[in-house]
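One chain follows as structure tokens, the form predicted alone.
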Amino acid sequence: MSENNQAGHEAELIEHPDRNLAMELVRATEAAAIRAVPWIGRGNKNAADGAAVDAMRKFLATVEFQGEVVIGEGEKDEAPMLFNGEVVGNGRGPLCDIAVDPIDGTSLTAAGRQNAISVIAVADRGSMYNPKEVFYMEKIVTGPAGKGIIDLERPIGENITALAEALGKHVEDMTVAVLDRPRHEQLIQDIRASGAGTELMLDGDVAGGINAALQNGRIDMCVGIGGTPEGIITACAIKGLDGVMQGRLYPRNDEERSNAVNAGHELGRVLTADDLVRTDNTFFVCTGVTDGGLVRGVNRERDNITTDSVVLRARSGTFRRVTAVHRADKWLGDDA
């Protein structure tokens, strides 16, 4: 290889993450999940989140990439680490946008409920949508069968009927996941009126979206108003699953609406996964904190700690389940 070609090749490697970073990043979600375990069911979600944030940040520092936190803890949870704009990684390797949620479901963790996960999503630098001005968005997520079928602007009953036909199912056999919130009261009634059933989620619509995109899963669709940051994280995973996602910003008040317009957001526009993450070079990893439909929670038996994770890479179309067994004594001190 000539010197010019070699230099170009090296520049390309620095510009884009070409190896499977997710297999390195999963160590950080495993660490966050393990560190959160002592706080499961203790009623202190801030302590659980703080332990997970600290562990995730520590492990991210060892990963060979130059990551900039685009979606972090600071704005949402007023955390002093993993804030928006923080640079993570060892300072070498590809330039990346990174979205983190050390615990998606802090309230679930504090209450000892199911479906809490630790999450990281990574994409090429500059590719992630900036959700700063509007914290909520309407979302609809399905698997590949929803391509050209679902439309966020259609009534939910029509979307369910059309997707059921595409899946070759009866509407009565369809299950739609929705966050259990007062704002969704009418939506839940409309879903049930269509003949479909609901799976009401207490928290954590990232896992709900992924479950909806998995083929042959128990959930056929995930809909409702949830966090915009979580929507972008979900989009990274959906690209790896060849699923379908649409979203629309949902300002909560006139001030947020005005701020969004001033920031250049087009309110009312239906956004696709490609709008939320403008690259197919995405990575997504999550590790279970508590048991759930997507991954099992952290389990300790005698001298071992077992974690269950999902690792997705969009470019290669790979979906991996990673079960890791950790020696418990390595997690007792500060050097874990």
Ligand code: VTB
Contents of the next structure:
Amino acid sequence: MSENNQAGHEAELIEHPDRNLAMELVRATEAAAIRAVPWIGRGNKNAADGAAVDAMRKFLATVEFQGEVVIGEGEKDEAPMLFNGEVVGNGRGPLCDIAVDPIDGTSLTAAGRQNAISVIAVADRGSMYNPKEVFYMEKIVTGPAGKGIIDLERPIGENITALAEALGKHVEDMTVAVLDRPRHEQLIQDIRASGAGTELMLDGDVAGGINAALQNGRIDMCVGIGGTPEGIITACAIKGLDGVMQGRLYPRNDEERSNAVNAGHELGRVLTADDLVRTDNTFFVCTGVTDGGLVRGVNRERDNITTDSVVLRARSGTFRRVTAVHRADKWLGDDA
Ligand code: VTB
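Got the form predicted alone; could you also share the form predicted together with the ligand?
Now the full complex is given, and it begins with the chain already shown.
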């Protein structure tokens, strides 16, 4: 973009500011996180998820948009609420696709571990890639410095070296986030062989991807095989951070392979953030359930409940941290 165009674009934002849907959506992730709190460390992940889903749905009903759940809690017969295909919102306003993960990290929450978040991503209707045929996706995510540099088809060591050079860092100072899974044994060895260090995540590669895309963060890159739905949610956030993301479907078996081909997916193709969300009009919000590297968990102190959230809008490129202090008596009534 030329300097003039850029100035024109900025002026446009000031002359004709439009709505930031994410500023309203954050209430829904806050509510889900708060409602999950009684279930932290209680060993019951379904109860934690149920409480979060219920709260998220109630708050989504207040938002002026017509969101169709593209990534939700599953098919209608197995998920009573926020099921795929469900229409959420107050029935007016823009037509959107919505991806929800009321708790990314239900096992973390049930165990009382760190890094559980509540997440919502929204984009124009019909723009989100349909993740349902193949459970897993290989992913690579970096900040803006990775543009034109990283390539999922190159060996990981080459990607790390090239990104380190672009960042002006020593490879030894690079940190790569990876889900801690047996399937990543070789990948982890290869990362360490390049000279970089790993940050192994128990769950939650959405937060890992965002941390990698944030500039001046502790993590430089997030790689590995994670859920396909999480990949699309991450792509919505990455667009707001001007980061880079590539993904490739990773079928578990022949059935997934043939379902994917029948659905028109080209297996083996490297998908960019633009393939995963075919619009630049994306919104992303997350609120910490338990403490983590991206956001702090819900904190109850005397009469107050504090939540920590991230609010992203791709069109403007704004990244907000929202700390909200909620009155415990309003949320818990007589139990406060
Ligand atoms: C990841 C992770 C999620 O699913 O996408 C993962 O980010 C992929 O599946 O938090 P596996 O657990 O089988 O590796 C989660 O762990 C849970 O949704």
